[in-house]
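Let's start with one chain on its own, the form predicted on its own, as structure tokens.
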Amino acid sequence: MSIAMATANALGPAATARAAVLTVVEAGVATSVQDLGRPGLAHLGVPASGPADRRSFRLANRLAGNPENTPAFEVTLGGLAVTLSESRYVAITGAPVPVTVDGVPVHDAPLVRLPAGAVLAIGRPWAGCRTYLTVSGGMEPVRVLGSASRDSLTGLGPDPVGAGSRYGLGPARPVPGVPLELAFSVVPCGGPVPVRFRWGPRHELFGAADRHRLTSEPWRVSAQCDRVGARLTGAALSIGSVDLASEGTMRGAIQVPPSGEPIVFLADHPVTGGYPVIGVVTDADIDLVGQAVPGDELRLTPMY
């Protein structure tokens, strides 16, 4: 294969007809791309993966002029830094964080107009963990299984965002003259998280008392969170280990193990599990909870 072609795979199908490109120059942590990710495979055990903050995702490309699916870059804890090869906007959502262009504080965030060759930085949030950052037209990366979304459990989708990375650019949008004092991001920054949730579907397998615990008692984000899952700390519940076919699970899932500390999946988490699951979060609470940090704390409240 020769250089001109590998360059041209690993931008995707834009680079190879428009000459917009975006560079990564510092990664981060942990960024990686996604798209509203892979839904309906599971029956092929493939996870759906995409943003753990939907509701952030959705605004950034909304505020960009792009469709909601248009690839972007989840920033874990930020230290993400692109430049262009042409001045776009850039849309900025999620968790709060410091935004400097060339080393200049930008005060007007969530919208940028990026010149081109300028260095934009993303510091470290101060509330809340993942910010999302997309560019007016959209970058191109390869997809897999119709989706660029980089699933941390399986590894499918596209390579890890490194230094040096670079994706081809969409053509430019309009941008949508919108408030952008409205245009805010959801996320836990102080006090206790009210997150809800429906029982099921094997909260029978546990006693009342500890059906009361989980729902009275306050609960902490542990430092074992990542796009799989969340396990909280707390009172533990008393079930112990039971036995139990695997089954399917979903983002949303409050499986415990034998511990007794509760695991909430997210936008990561395995199409199967053997460990009973006894609520699962409502798909309007499940964004908070990828937003959470370890430390913060979950209030669980039953939705009947």
Second form
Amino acid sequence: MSIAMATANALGPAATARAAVLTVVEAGVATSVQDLGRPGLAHLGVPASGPADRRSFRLANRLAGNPENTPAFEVTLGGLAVTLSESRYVAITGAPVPVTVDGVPVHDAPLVRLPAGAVLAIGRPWAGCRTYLTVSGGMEPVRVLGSASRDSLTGLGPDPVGAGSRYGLGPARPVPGVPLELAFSVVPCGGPVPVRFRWGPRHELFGAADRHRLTSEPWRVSAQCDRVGARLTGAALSIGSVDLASEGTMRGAIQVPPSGEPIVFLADHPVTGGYPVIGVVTDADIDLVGQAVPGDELRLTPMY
Amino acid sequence: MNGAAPVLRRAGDRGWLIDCAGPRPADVATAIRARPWASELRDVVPAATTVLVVAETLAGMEPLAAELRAVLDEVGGRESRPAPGRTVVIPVRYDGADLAAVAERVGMDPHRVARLHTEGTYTVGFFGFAPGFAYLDGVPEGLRLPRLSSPRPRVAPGVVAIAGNQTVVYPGGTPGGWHQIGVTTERLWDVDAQPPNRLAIGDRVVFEAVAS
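Moving on from the form predicted on its own, kindly provide the form predicted together with its partner chain as a structure.
Expanding to the full complex; the earlier chain stays at the top.
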């Protein structure tokens, strides 16, 4: 895409020289604005939301010299193109993607100096599914209940990202110079993904054979996989219907509905659920599940 | 109250799920929040029979369990006293879309349904289903009905509805499978307000009929 096109499409005559602005040229299939979410409100029915891969999200902001909670784009399966009204550093982490500036491929993409008016576009990831893009100084979207995270379950947060969406930017920050060789993101890239979990709170509702099956059989991420959760397919557990009142749930919960095919809760999970939770993926490994794509194989390994 | 003792179940790296057995989850949650160490908790989430407690960090999960057991001993040992919450009065216009159908199913006239609903003593048990959706326990026996067989896709804020022994004031924008008997102009959930919730866990709620 040429500079001329980008200027005509995105910035237009209305853009003033005063405040720096990011304009979305193309939104991609499932791009949202995220910060670290709205934790601590579950008792009011409010999901925590936030990035599906928190580690990569934080890394993006550290690279750009921003506080860790600065709003950024979570780009699922690529397709985002943006332009800036003023030259800034842009950090890109998470699922590795081809990056171009005005159509020219950029190498060593974690940190890119994007000139004013140029269009930075990210393509489909080679591995994983969620890429984070943040700008030095950070975007300043609407905050709802203290957070700029768009919660796909409840609709709380800023409006969905679309072509033409514009975001004011904070003052540019000095980029801290994180050594780029340390700026690696952890995503599944072929082969079984080891995922550790803790048993409970409702593993006792399952027989020994089912518990064994959970940890010994391979589970594949199905096409029903979004920010709320990832449904797994494999040798279904035989839970049948259990009479359990709804109870609080957490990110990483491995919930088993009557079909016997587990769902791993991700960022926008409901705060309560009525199906038994056989185990909970560790904090350390849940970001990996947030990067898994349909077809990826997970090996669920109990902590003890 | 039954004889079973509360049970703590591990719920992930940083969580304990308390099966309350005897004491009401709202009372357990309120007692936990009152402890000085509650500032180290991220979430205390009461539900129908449980309270989920999530710590900010993984360190000290066993000491936390010991503290939680002490809270449970204290709450369980208490005679059932009224919850320490406030009382919130909510004016309701009883002219909901399902009022006539409810009246027919319970065999009363609509005025009597409204009266009976205002005579209930309600307590905020827990929130769930959607942001600001507070389950209020205490619908009088004569008004208890199962949910609608087919939920409505979207319910406006302020709609007052009943199902089972629970009543709710819809926060707005959610689907709804409860029987709509009235509406209030009070805004009980507002994401732009600080705090967003007018009702808190443990509060008592009184509904007052106002003229249509």
